[in-house]
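Heads up, the chain below is alone and in the form predicted alone; it's given as structure tokens.
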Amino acid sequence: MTSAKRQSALVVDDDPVTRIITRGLLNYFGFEVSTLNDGIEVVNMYEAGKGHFDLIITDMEMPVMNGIEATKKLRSLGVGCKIIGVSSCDDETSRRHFMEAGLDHLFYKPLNVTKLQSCLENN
């Protein structure tokens, strides 16, 4: 994947580890990869007029607020990017919900390079 401007990208998950990983995957496709720990600091950062990414990945589980209510308040605001969420939730309710939210696609956890990769590709 090359431009003329690296695209970026915005990791929101309260794992470490876990964000880690994803920056390092979304290095790999050339993304300039910014990172936060919980929903509502991606909410407040949009709310402030500060967020402007081409794609953002989040978890559905997060102690303050959730992805499922991050992804919700984010399509409210009018964030017009594409949305990943990534879970390792089985509950088929939840996952419906995550993505009836307004993800763009939703994946098992752990995320790797054919799961990014086919949602990439998939404009």
Given for the second form:
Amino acid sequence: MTSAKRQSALVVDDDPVTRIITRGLLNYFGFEVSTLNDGIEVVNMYEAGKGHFDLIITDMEMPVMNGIEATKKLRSLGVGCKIIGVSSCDDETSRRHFMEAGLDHLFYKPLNVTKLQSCLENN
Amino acid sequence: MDIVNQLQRQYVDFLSSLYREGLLDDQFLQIQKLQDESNPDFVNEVVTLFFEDSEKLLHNLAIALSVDQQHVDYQKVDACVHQFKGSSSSIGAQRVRNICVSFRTCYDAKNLEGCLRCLQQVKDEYYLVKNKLQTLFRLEQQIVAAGGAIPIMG
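Hand over the structure of the form predicted in complex with its partner chain; the form predicted alone is what we had up.
Entire complex below, previous chain first.
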């Protein structure tokens, strides 16, 4: 993915290893990447008017505020960017709950480079 | 060039064995592909963080499971194992990840003996993959020092 102006992405994950890998992945795709550790931090950022990302990739299981609650809150704040969830729960019920929260896409861990690239290119 | 070719062959054979033995899976290959001129130390950075994070988690698990049956904080165990499963999965440390899956079965059942067994197994697998990755990085350093390029696996 190349673009004259780099798109911005936010990675939200409490696991530092996954955070750095996802950041590396998005850098590879040409994004300018920021990271946060928990859903509460991204909600606080947007509530303070400081969130302006083209893409958010969020872990669905986080200790303080999980991805479902964070996504619902962001959508209620009018956040319209693409939000992609990543989860280790691969049952259909969980998937339905995650998507109902307002996600655009859901991937199961570990995040697959090819599938993510395809998702981003197909918009 | 002979020494470079020899080292490169050694590297490919060694890395192939890690995949064959199930120590690493395709996720590690994907991480290697993210390393380029703009991010030349990416794999090393990720793996170093994995080592630091894993050792903290193992330490916390040992503490959480060092009490008698009645006082084990299984939520704490769950949190540690969940994170370990996530990070090992993200880096491609397949056998570590698989032990974490078994570990969950034990703490869900509040089986302290099973948990202690899983803790030992996950430690064994973690230190095995750590040693192998450190050997891999030493081979990379030798290749670069000899003037060669690190082979890219397909």
